[in-house]
Each structure stands twice: as C-alpha cells, then as structure tokens.
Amino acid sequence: MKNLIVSLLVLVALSGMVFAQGGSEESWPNKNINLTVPYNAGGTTDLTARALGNGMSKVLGVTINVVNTPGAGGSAGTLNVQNAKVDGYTMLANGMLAFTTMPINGYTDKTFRDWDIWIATYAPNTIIVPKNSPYNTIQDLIEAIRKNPGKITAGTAGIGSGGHFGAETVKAIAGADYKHITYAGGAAAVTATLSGEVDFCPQLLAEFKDLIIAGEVKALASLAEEDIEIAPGVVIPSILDTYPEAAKFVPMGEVTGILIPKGLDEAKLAKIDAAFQSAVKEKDFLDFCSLKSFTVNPMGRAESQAYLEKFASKACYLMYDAGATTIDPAKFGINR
C-alpha cells in the first residue's frame, strides 16, 4: 500500500514536470537552453562560451546548458545547430575563423549570411617559440623560414583552427612556406611548444598567456595592431613594428560569439539581444576576458554582419591563397 501512494505521487509530480515544459509559445524561453560548443570543455571557445551563458541566463531566466560536441573541426557541433529546430533553445558559440571558412572547406553551403551572430571577444595570435630556441626576434624566425622552406615546424590546434590561421599569416610574410604539425587542441600544441618538438606555435595569446610571463615560452610577436602588455613590463610587440607590410592580415586572431540559424522571430532575438549586452557588461565576464587578454569587443547583429563581412573575406583568401582549400570563396559570394 505503501509503495502504491508513493509511486502515485511520484506520478502525479512527473505529469506536473511534462506539463510545465510544454508551456506555450509565447512566453520564450519558459525551459533550459543549450548552448552549443564545437570543441572539448576546457578550451578558449568552450570558457567564454560558458561565461557568456551565465550571463544571458540571469537575463534570460532559464539555465544555459553548454553542450560540448568536439569533432571534424568544430563542423560537427555546428552542424547540429544548423539542422536543429530554431525554436530559440539550441544556440551555437564558436570561434569565427572555423566558422566564416566552413563552406570554402566543403562542410557546408551555407555562410555567415544564414546566421543571427553577435560577436564578443577577439583574442590575437601571438608566434612563441621554446625558451631555448634560437630565435629571440620575429625577425630571426622569418629569416629563419626563408633560408629553409618547408623546413620550420609549426604546432597548431588542426587545419582551420586560430593557429593555423597565424601560421599561414607568417607564412604570407616569410613568402616561404613553414611545416605544418597539428595537434589535438590549442593545449597539446602548447606543450609541444614546451618540449621543444616545434620550433613555434602560433596559437591565440590567451591560451599561454601565463607560460609567457613565468618564462617558460618566449613570445615573438603579436599579431595585433598594437603592443600588449600582459603584466607589468612584460610586453608583446605587435608584427607591424618590424614588418609593416604585414597590415594587410592583422588583425588576426580569434573572434567568438553566440550564433543562431535565421530564422528566429523579432520578439525573440529582441530578448537575446538584450541578454548578451547584458552579458558582455557582467563583471564575471570582464574578469574572465582580462584574464585571458581578451579584447571585449561586442557587436549586435547587424554590425556582426558588416565586421563578418571583412573577416570572412580575410579568413577565407588566406586558406585559399594557401592551397588549403580549393573551393574558390567567390562561390558563396565572399569577395576579396
């Protein structure tokens, strides 16, 4: 008798639990959000994301869970999101070099165009060699790539990821190429770094900002407009103050926000617009950027689109000029 009372109890509370999240329409969001991550938990993409999250959520109401679904680039987890239902609780967060270049690498037709995008962050790629290298200016290791083309090892996250793109920036200025030798994050590259197996790696700034200031990593160069002090008297200096040619790339580095299909109706993208500015001027979230040297620099939709515009066409040239992809940006419309 006992059990029967409980388990009806338990029944009535489980049919009060579905009823509540069927609730209608129009009061959006009434249950949790996912928030997508392409990458493992742990990684720049992955932290601002979950900054970012909790902000919108205390505007939001609801609970942001982040999803984290690493794989094939960050193309998978984004391509869950683009075939999802657009109902407003399956967002994306990625880093927009992976994101604008999708479609010049084949996993997808659709652009930057198709999405509602507000950016937060921009965070740059910075060269960094092994302590015990021999290369004590961005100047020796350029010098160094041209001697030996194709001989220079640089460590990236993978093809496509932030770092690739600064390697192929370097690459652009040494007018010789450099050894590609990918990892399997920003994290595996760094330690590679330490080891010595590389002889640089440039990934974002944020993901060895403290191994710089300990020493255990010499930083080159930034590839920012500006110098960047990470700490008092540690200063990165920016690649333009030796090779000021090289304005046509920088800045480059890694731009991340939160991504929905189109699609949304106004009302609801009204409220997420609310919540991210909301988001980006949370102290939590200052903290965490200036933690990380990252620049906090929001956008709302319709400048995302306008700055996406540039960067898609600077990200995507780049692969192309390089050979890493032989699908012509001009097909989707990306111009030079």
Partner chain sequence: MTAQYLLNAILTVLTPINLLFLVLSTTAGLMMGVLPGLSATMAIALLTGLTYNFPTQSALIALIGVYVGSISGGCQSAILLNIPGTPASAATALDGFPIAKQGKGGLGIFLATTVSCLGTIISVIFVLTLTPMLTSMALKFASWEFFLLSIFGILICGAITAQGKAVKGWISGILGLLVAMIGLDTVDTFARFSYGNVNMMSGIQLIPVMIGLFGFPEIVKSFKGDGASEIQKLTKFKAREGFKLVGKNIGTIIRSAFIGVGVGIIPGVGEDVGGWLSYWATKSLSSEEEKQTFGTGNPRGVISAETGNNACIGGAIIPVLSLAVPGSAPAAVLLAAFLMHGYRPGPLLMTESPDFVYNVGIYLVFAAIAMWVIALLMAKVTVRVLRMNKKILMPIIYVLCIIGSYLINYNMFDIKVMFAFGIVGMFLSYMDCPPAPFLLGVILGPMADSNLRRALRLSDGSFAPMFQRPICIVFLIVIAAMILSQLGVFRQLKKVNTRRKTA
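Instead of the form predicted together with the partner chain shown above, give the structure for the form predicted on its own, please.
A single chain, with no partners or molecules, comes next.
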C-alpha cells in the first residue's frame, strides 16, 4: 500500500510537470521580447523595427523592446541573435542587403535560408550632398568621381549596409572608385553629410526625407526606377533620367523585415505570423510608411524566402563583381 501511494504521488508530480511545461508553451509569449536592431537609432532599419514592434506587441500581448546593437556593418547585432537561444524572445530586425551579404563578407557561414523571415518594407537608395556642395546634379558628382578616383568621400552605415550598396552602384556607373567612410549607422552618416564631413551620402530616402524637404541637404538622384515626389514641388529624379545604363542595378534599395533563426516550433511561428500580418495592416503603420516614403511590401515566411533567392543573388554579385569582397557567392549556393 505504501509503495502504491508513493507511485501515485510520483505520477501526480510528473503530470504536474508536464502540465506546467505544456501551459508554459501554450502561453508563449509570457514575457517581453527583445528585437535587436544592428545599427544605431534613427536609421531605416530602426524606424521600421519600432513601427512593426508596436503593432506586433498588440497582438502578442507583450512589449517588444528594440535593442540597438551597432557594430561591424550590422554583423555584431545579427550574430548576437544568431547565437542566442531560439525561444522566440530574441528577434532581429535587419535590412536584407546587409543581411544576405554577410556570408560573402566573411561574417558567418549561415545564409538567409537558415532563418525564418518576414519582409515588411522597401526604401530606395538616394544620393544626397551637403546643401553647400558644389555638386548640383548626379552628373556633377559622377564626373567628379571620374576625375578624382578614390578621393570623393561617401558616408555610409558600414560595409554591407544599404548605403554601401548605393555607393557601389554609383561607383559602377562612374567606372571609378570613391573613398568609403563608415559610421555606426545611417543616422550618423547623415549627420556627417550635414556637417560637410563627407562629399555625399547614398543611404536610404527615409533617413533624410525631412532634411531634403527643409533644404538642409540636396538630393541629386534616387536609385528607384521612377522620379519620386516627396512633397508638393519636391521631386527626386531617378538616376535613370541621366544614366539609363544603370537599369541593370536599379531599383536599388533596402528591404527590411523581422527575422529569427530557424528552430522555433510551428505554434510560436504561427503566432508571429499572425502578429506580423496584423501589424502591416494597421493604420498607424501604413501612415508611418507613407510619411517616410517607405513602400509597404509585406511577405510571409515562404514568400520572403522565394523573394530572397533572387534578391541575394543581385546583392551578392554586385559586391563580388565590384571587388568589395573576394568570397564567391557560389560557395553558399547563391547563383547568378
């Protein structure tokens, strides 16, 4: 009888543990989520992360805290998330230009295929110069680069950042190199442009739209396919207006979204799916994107992976062919 009672107590205890574990899984998330942005505050990735986080938190029922972790062109924060426990409480917000080229820049052996990804927005690269710059058109800048190879300075958020791709596109059109000055984020690169510390900044339109409208910087061209009117009478010409041969690079810009390393169970992923789909339809999010001239282009996990197969190819081979990296994208199964 004593042994029977002990056995029953053990069974009850085990049942309680199983129930508690099941309840814990069922209640996910039951604490706040950290959303890492691998750049300083104020850039396109950071702005998108905060807007998405606000909307997703309403569905998930917990606060999503944006954690800015800049360094090494966005790789420091990205690797922090890659190496963290995959439990749904540590997520990443990143731009896909920087993210998909991490393997060929030597930061990791993992590719976008090792992550679950939800793409949200697109923002075109735009070429700006200080308001007192001698360059008034994109042709002025291109000619200066051709005449002074390696001397005209470009400020970006770092190697592999969205701005770096803009600079490499300018380089490809000019057929001559520029001098790359890197900063800890897009906002810092824009500040350097305002002060005249660099000759031009090829970051993303959302990061300096208000400065263009206010006349604090001059916008020479965007890397979008068409001219962009950002305010009544304020139109940014497409680079194709002057250099139609740039069509093979355009549109060039940053695609931003939420990411988590593969390994999270499907029940939790389904909750993230639902929160994301709700967030990208919210009026606050849509109004924010309109204000910043983001294109809202939401994609679920499967659609994002299919999209990135082509996107990664374009991004990686632009860098590889320009000599910005010596690692062949084909090593990671990324084909032309």
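Residue numbers count along the first chain shown, from 1. All figures in this text were calculated on a predicted structure; none of them were measured in a lab. Only the largest set of C-alpha atoms that superpose within 1.5 Å between the two forms is called the rigid core.
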property	result
Yes/no, D109 Cα shift of 2 Å or more between the two forms with rigid core fixed	no
Core-superposed comparison between the two forms, W118 Cα displacement 2 Å or beyond	no
